[in-house]
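Heads up, the chain below is alone and in the form predicted on its own; it's given as structure tokens.
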Amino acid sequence: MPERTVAWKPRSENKVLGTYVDRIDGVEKATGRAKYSTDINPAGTLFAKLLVSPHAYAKIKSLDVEPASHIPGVRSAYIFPGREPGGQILFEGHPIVAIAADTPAQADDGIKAIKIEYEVLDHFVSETDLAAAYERGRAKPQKTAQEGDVGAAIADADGTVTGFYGIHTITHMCLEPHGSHCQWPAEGELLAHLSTQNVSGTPNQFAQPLGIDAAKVTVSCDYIGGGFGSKFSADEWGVACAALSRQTGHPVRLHLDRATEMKIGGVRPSGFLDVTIACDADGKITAWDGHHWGTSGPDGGTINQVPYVIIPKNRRVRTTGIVTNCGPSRAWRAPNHPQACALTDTVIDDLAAEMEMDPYDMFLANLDLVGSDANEKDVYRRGIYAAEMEVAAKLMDWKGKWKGRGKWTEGNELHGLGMALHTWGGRAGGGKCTVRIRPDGTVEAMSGTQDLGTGTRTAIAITLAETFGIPVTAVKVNIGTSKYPACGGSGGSTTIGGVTGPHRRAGLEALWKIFDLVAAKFKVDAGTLTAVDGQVLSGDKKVCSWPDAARLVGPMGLEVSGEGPKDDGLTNDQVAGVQMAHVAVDPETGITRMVKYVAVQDIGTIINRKAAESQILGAMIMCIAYALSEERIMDDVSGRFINANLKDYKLPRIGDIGELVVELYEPDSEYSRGVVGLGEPPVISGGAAISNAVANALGKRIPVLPLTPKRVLDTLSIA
């Protein structure tokens, strides 16, 4: 008999997989059939709302919980731990008591009756005012790194720039908030319905706190209203809503109003950038020296990673964190990545200018600073950014549309091009999963991870279907709950590896223990098998239909377990990617239209290509929303983040997309690595790109992110 492995079928003879398959869930989603957390309401649910700090920073001197328990419908308070009186408040939003009550309103009037005085503190709210933070005592120098002479490698340059770059902190704005519905169904045992990118990870979260067995909490998660990164923990108000359904003895629901969820849900942190860039006569890039710092929050980190992707030999790298009283950071869709391309890009993109080169190909002559000569993955992708590049550059018509700085002008419009790098890890993430095939040759699979919206059930269905020979239609996939086979958190691009890596080995098998009772029913060589359109071939030959296969493992089916990542083939890891932007600017009321967008991706071995086509333009769009608009607005004086609704935090609508253009690179190099993941490589560049392509029809660079229509305007008034 041949060797079984457990490889991805030759791209040729893929019936499903790679191909572009809708969503199983689509349906149940644009129906609203779909349940999230905050759908669910069983009978006798409370609702619980928060009293969150007004300050910026201070100390609790007294609280009194006890006049809310005399408003009708009010039926329980919980005290945030570390909350009391001698508490400490850390930034604005601050959760400090939950109140559990009949109805929202009550929930409401019973936060309004509480008793609190504060002692206010100096806050500290500035991102950009370096020195300030200094005097204030609110900088953390982090990390001095230095490779080479830089000093001489600046002597000798032929081109250096000088500048300050900088991108402000966005925050996370999930359609659905945070929270959790929780009830006891028994004495000990909680069932959570969490907002959550993290099932199989979040029940000892509310065990621990909670002192229970975490084998005796089930998290639930059907479905998510967006997560990007923010959504891995229980929280603090979600061990809240657990504790007021266990002293209430009702299910009881608390997820976060908008204002609060901006505030608290966590933001991806700032990055600023002072730095001399410089480079020989051939568009070379000799040395960097660099001191870039920003702020995550009360903790004071900042960023890393810069430069980014191409890093000079000779570099010295500073790195200051900030301590601010602003909500804290989570991880948000390629942590660090974003900020780092658009502080590295923008930098290298003005030195091109300078030496008067198209930035096309100052990029292109400095793909060898991109990793080691040494890692055979970092030899890899600089192969691979040349042929992107190339590919972008076509969709782009950029070397025809290309001129300097300033120099295109259509009517009253001025036009320009950008372009920027990113990489990706994207390894698959840890997982297990069981796969049943019952006796009428349908086929489940229970696997305890979660679908973020991205198509995970679906990725389970086509690597099921095209592993069996089966409609996708005929795999039913079950997954959102802690209580089957535990899987990793979606997070790091790690999700769509993670699951169908383990749902290929056990489907495999499976299929193989079938085709040894085919063997032994029909008499042929197991070796000869296939599975394809529902029936099992011998070379050109059929021997049976599926369902007949199916049969042969009697009336109780057959189970199969899988687990991953394993070194096999099936997934990997490292992509690269590149972005180019066409946008206009009206330099009478500075705003700047998106003409055509470009991405254009590598991410090994495709599922779903709808699939990955749509995650790469809903990245685009967020790069458009951080790059023209998006921005945590803090006030200095108050110390509130005075942008914090829907209304005046700014994201973008249809009309302000332009044409967005998406080609996966997939050569049979690319689908022969295996699966790499997608989430977060295509938001990473868009940032840098438009910031290029503004600077190049303005002339002149705006320094910071977002490209606001006041910015613009200020840039431009600059002599």
Second form
Amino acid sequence: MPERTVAWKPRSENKVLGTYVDRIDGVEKATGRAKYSTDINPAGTLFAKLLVSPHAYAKIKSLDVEPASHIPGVRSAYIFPGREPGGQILFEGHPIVAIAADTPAQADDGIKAIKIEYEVLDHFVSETDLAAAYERGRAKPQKTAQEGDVGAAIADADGTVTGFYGIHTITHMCLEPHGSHCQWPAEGELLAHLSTQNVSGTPNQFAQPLGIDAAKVTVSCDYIGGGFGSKFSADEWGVACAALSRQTGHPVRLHLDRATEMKIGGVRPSGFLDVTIACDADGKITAWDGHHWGTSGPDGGTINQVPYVIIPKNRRVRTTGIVTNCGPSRAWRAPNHPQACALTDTVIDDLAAEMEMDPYDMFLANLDLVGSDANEKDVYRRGIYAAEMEVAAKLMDWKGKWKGRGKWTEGNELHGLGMALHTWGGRAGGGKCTVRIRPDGTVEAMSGTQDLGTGTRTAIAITLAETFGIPVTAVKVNIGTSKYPACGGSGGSTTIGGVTGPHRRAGLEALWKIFDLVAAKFKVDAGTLTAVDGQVLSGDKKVCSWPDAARLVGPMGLEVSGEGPKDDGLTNDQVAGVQMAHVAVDPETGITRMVKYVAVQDIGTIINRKAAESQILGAMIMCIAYALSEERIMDDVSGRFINANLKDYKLPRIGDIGELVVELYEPDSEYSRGVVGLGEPPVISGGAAISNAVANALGKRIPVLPLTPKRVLDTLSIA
Amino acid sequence: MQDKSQPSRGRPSFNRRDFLKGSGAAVAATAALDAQREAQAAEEKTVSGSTKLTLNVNGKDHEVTVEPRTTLLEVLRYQLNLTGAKDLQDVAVDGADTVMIDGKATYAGTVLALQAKGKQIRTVESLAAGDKLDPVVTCFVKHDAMQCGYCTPGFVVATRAFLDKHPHATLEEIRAGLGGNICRCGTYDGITKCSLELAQKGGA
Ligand code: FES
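Okay, that is the form predicted on its own; can I get the form predicted together with its partner chain now?
To see the whole picture, the full complex is given below, headed by that same chain.
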């Protein structure tokens, strides 16, 4: 028997893996043929709408849904559990009743007809005001963690900066709102087309509250219109949709309206920080003494991992969560990291300015503080940062362009540079798959995963095409239903490793079986066989075509299962990453223009270069959004999210992004690491990099993100 | 084409007592109207009237049933099953619902179906006939100008309409001209490259 090990091919032997491959579902997406949960349209589908609370904190005094029954077209009402009279409202947008009707407008009429009275309670929605939170009893007990001797290190320091920093709450703003289309194809059997990043994990979330077996629930999601961490759950409105469908005997669709989507569909929590940082005369950071706070909504959580990446040896970290009546947070692409980075790398940048150092040099001087000395991967990462900084600096011409703070004017614009560092785990998620080889040589794959936008189908097709030496188009990829072998949710950059590992393992096992059959039939040594370009070769001699080889498995074909992750080197975790921004600020209007923005990213083994670059570009644009414009604005008086619409909640448009430069850091040492997830890392350090660039341009720091024109003008107006 | 969204009428599916009762448990908390009740309600309070209308979509006439308040987007999506144009549940800001009306890029959610009478409506579905794809579609795929893809059909239509008008557009014109659409996943770079490539070829 030949010795066989699971691995990726040697890098130079890859034909498609790591190249630029068009996504195999690209035409579906670009032509509107791709069906999202909102697009499921069987005859007789009803429309459901929600009555949600206009108050942030209240008790329901009375609720009368009967008047809705007089509205033409209204079919059915559903009262959310816990929202009967006496029930508590903890945030604006809390769902109370769902109404299903023949048309959307009739459902709206039904909602308007409901009679409800609230006892309005004293809400608290202030995220920044820690003193007010203490006064109102809304602050959770402070947690403190301490290392070394902070007091002595600050006393001995050659330079210190003390300041306030912050980053506001943002929403996920998935363009396809949360929701589902539900129908009951047979008694007791639910088919839910759910907009979800968790196809395999959601059937039970329907089954339990509906009182049916999870085996009787199929969750289907061929395409999802954005999730970013907010769509792991069936959600109580998903259950409402299924219940309305069961009761009316009709299919029902229920998707959140935009305002409700923004209020309850998930947010990334805020973070604010009072800090003193210290360094010696060489710019070596010696101490961090910080207190950070923020809110995740009614449960009063706050962010962690501050300080971030660069961890001073002497440090005191105090953390306070605030209980608010703001909409609850959900995991948002790289949970904690963008905030932690924005609250750390801005402080380091200010310390560099205080020491009249180029921040590039200060970051470089402190790379020995990355992670911990005891962690091998942290130590490895220090070298990656140094190498990536060098690459990024070249692409940006950092050393050529760098001037101190407030020293670079061109025309009537103020220019500046900023940089920041990030890290992410990105370990492969759990998953299973089935790979089927048909006697004609075509290959089919099945797994209960989903395509969040990463290009999951294409990654699977590339993996199998490379394994069998066939074109990407010869692989039929089936995903997006809970009927297939279970896979983990798509979150935390776990998907590409999570699907390529199992498919490679299953593919190799199938290939080896076929090689054994070929070896027996053609009297060659199985250990010499490879599958390349539609042929099976022994050394460089053709033995047979791929279909001839596949035919040997017999009329039933061959079916192999794969699973992962395993410790066989196909996947890995931990990446670094560097981003640098060049901005121009108009001091008259306060508008910040992105001139050039560079991202250098290590990602281990690359599956699809085109999709990888897209991921990074998309993440950079999201960074521009939260750095410059997007912000949830809560009104203290009414307790309401006052810019909960796409017009007032500002996202960048196509003209707002400037020149984007992506560089994959990929020496052979990266290829041999195995696949590491890429979704999160590039969305982390852009906020801090852009804030640092604006501070460099203006000559002073705007303490909180986003850097709206108003904040720019306010900061400039302070002498 | 028949209105697919009209549920069959008169289905005795609900007991009025359930409707009034409400309940915390998902299992028991729903209720529906019976046909008689519904007819009676319609007599008591006329919220709306519906009327038949012919719309020309992608070169074909379709008879649809609308209320005065029904938008073109609702008709396209739920009566004609042309779901390429998306409804972001917001008004007139995002462009995911972009269609062409007499050649002009228009948000279908801002147009009442009645207003679209007598006009030539083109949706994203018209840009692909089997394997024959509009160059904008092919070029979007080439530049990977999509991630989740939800904004993509609207962007494809906006790009088609823009290039029809400005076949030799410059980078600055593209940046201004496609500013009516939002993408959350951040696919603007690919869309820009795609539009620029097509503009360099005369709009293809
Ligand atoms: S591709 Fe997801 S919103 Fe544009």
